[in-house]
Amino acid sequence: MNYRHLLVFIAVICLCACQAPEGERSVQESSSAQSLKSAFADDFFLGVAVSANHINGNKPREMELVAREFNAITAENSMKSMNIHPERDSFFFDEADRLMVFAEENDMHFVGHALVWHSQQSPWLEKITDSAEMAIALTEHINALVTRYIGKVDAWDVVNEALNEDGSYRESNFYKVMGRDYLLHAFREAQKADPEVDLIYNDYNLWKPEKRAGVVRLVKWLQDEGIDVDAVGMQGHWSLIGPDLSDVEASINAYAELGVDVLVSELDVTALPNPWDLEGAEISQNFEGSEYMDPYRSGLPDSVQLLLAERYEDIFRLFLKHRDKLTRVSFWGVCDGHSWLNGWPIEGRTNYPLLFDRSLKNKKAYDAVMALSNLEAEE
């Protein structure tokens, strides 16, 4: 353990000494403590993605935690086209409307996710094969969503995951029908529908040099076409050992040089083995489970808890270093029990990727992040 890790470890011990043991702390008991959103209020938004169960009122304690700890919110799935626009002439706005009300009541930065994505899209969109018809369909979809939430949604993930790992364009149905112009069309229509809303390109593995270069080309092209791209969203589906944070830092700097904000839009850190060194977030991939691939069914060992805390400490130290470029850091899930990583890339595993455990108790990773914010404030 080097000197800076020792400092963080001592700070964590001091925090824990003033509280009940981790296994005994409740949401109510910790509610008087400083929250994530207040700890980083001068740095960036601290956000979280919530599920339909949260939005529909089935998880009130989780939503209490969300309101207390975070000042930005994203619908994990409820605003994706298959859910919000299931038929061409039919919309389901109920869940998004409830989230909008929650965001307003709690003065939260509201992120719309996502207007155009090749996955979890409406089946009727997948059937379109004519370029002109696809353009009309995208216009109708984007205009309906963006105009409904003018002044309510602060930022939209306009296009999600349009690039391959080598930086080339993914051959989605949108690309096959319209070529790369579908991206230009989507951003242009969103910009026309709400000139004040922030427009984001969002993707995973954006720390990779080849994909980084692809994003730079994409954003420069959109800018040359008159699109005010406001931010690049770097999904942070990372692990205890990767990616190397020097690569993440290189990407933060590269995107900031484009004159856009940088976001960490979907942060979680898997504690489990990754089959065949799979990287990223391609949700079509899944694998059969095994005891080796699901080693912590009965709980996360203290040794791994400490590794997770150290990893989060390193990650947030980097974020704070670049607070002038980062405007939001959003976790992809409220607590371990609701993380999508329990079902991907292997169904039915028990993962521990977030700052709150299955009982909504603060983990050592939470304490390490909070201790880091305190140490930074004292420097």
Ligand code: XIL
Given for the second form:
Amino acid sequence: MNYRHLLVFIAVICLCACQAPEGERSVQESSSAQSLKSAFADDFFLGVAVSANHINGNKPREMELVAREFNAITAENSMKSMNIHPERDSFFFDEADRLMVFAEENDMHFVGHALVWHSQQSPWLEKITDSAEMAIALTEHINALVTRYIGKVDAWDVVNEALNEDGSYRESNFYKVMGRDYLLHAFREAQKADPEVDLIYNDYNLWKPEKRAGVVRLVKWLQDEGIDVDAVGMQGHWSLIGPDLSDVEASINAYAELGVDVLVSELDVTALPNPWDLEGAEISQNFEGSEYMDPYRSGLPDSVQLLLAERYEDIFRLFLKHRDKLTRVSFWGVCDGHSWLNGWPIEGRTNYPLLFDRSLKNKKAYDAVMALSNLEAEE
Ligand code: XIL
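Moving on from the form predicted on its own, kindly provide the form predicted together with the named molecule as a structure.
Now the full complex is given, and it begins with the chain already shown.
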């Protein structure tokens, strides 16, 4: 045995000794997959939210990356009522249409986001105070969007963020005018407009037990009323320290028990302090320019890069464990430089929540996630 053979022999012995217990995926084994979408092709769609700036031709490298790594796409802002239906009688479909062409060319699953949402809402819709008029306006809005994209949009976020943290109904303008019936109306109209399309209820903090109970109540009610709800979308705006993944797991199980698919629809992991994690902090307090709240302006320290990779590894381990229930995992943004978390909840920070850095290079977190894909799923 020459020296090189000996080295290979030792390496093989080490690999065998380090192997995870049978059936478990471990990051010690390197991935042979070439992209996120191929790595998880047998598990769930791997999606990404894309902005107008990307689709308008200003970001060709980013769009190349999107086509290479992902097989599902969500319009980050282009299909919100404010943008796509700015006045009662006028629509602006250009951006959504362009995204749709890109998705078709690259054979991607398309998610329409979002038909009914209190935020980024058209002013004309927000002004309506009569219940019958609101029902008509919602019908028109939903009909126009859903019928235009029949056969192109695979799934719609029908209603976004309708619940408070305690699981009660949010006092949105829709709720104030129509009560909870606006939800039923929206799902009914979407189902009527395209009986084939998937209907999603989407919201944040869906790992919280009280909110989880609220979603279960809501979906059961819709189902009792004859709505074929296809999925619950858990947004997944998480951090290095929370939520506890056992809460996420409990929610995945609770939603799956309703007989619907579970999605992680807007995944990102903030690396920065959150105002509401600070003892006694007022979210409304002005943190802009605060160095304490924006500690990594000149780069993410290796130690935090590692924490992010470990957090993503834990998160994807859980996703893989529940791949029979999860049908899509979508990231909210292409790379760190474009993430909405650079501007929210505090303007002008430098955040690192995604798998690709500002120069579009794979981060350690990307490697950690990819390495998981190589092994057999846990039983
Ligand atoms: C965010 C976009 O990423 C930003 O560009 C925009 O300025 C505000 O909205 N929950 C949602 C998404 O459902 O639509 C939000 O997207 C992030 C929170």
